[in-house]
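One chain is shown next in structure tokens, namely the form predicted alone.
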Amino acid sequence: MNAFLLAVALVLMAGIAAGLIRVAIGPTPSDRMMAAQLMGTSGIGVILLLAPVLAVPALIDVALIFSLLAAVAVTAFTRRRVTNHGD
């Protein structure tokens, strides 16, 4: 069962750098928000993925932890958007 929990682990690792990708062109900042939001999901992922693995129950609260920030920064985000039309 680790295994299989592991290489899920790699899997969202993987979307993880195309998230990267797509965060270093662009080409728009909503491209640029949306990966970064796929990158933190993926990330909440990951981290709860490993929990179970390596037997660390502290890992779920540090996942809705990141929950909450990823929240937090798309609220950031929409706020900074709306203020910069506004201008």
Given for the second form:
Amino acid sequence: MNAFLLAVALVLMAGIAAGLIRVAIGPTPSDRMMAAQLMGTSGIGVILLLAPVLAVPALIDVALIFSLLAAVAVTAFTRRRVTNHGD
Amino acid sequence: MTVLLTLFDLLLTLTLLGLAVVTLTSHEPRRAVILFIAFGLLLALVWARLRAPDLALAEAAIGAGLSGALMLAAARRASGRKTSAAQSRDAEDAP
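Would you mind giving the form predicted in complex with the partner chain, to go alongside the form predicted alone above?
All chains and molecules follow, beginning with the one already shown.
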């Protein structure tokens, strides 16, 4: 069972490595941000799979913080600065 | 099981190294910040793999989340100031 979970984590890790390509060559900042979000989502999956494999239940809290991080990063990215009016 | 774990470690290390190289060689600030956020995310994965959940927690919350958001705001402010300074003179008076 653990080997199966680890294999699934390995597939998710390959997805993260593929997302790295889009983060590196993405033409616009939005593409890079979306790829970074994909990496974050896959990271949540990897951590939740690592928790039973490594027998460290505290990793589930780390996955919770990961989801909070994604929301904060997207909020910081999409906030638009008002030009010529001061903010 | 051991082979799978070694493969996982290898993939994680290679991705982290590639991301570090791309981050260090990027010219634009905004691009570098987004790459830095992705790098902090992967570093938290490394801490989780090393059975250090508290370090992974701190890395994800502070290293990638908080400083990533602050640096995104700083990069946007810097680039906005540069373009508006090229367009009008009184851009420096804006706080």
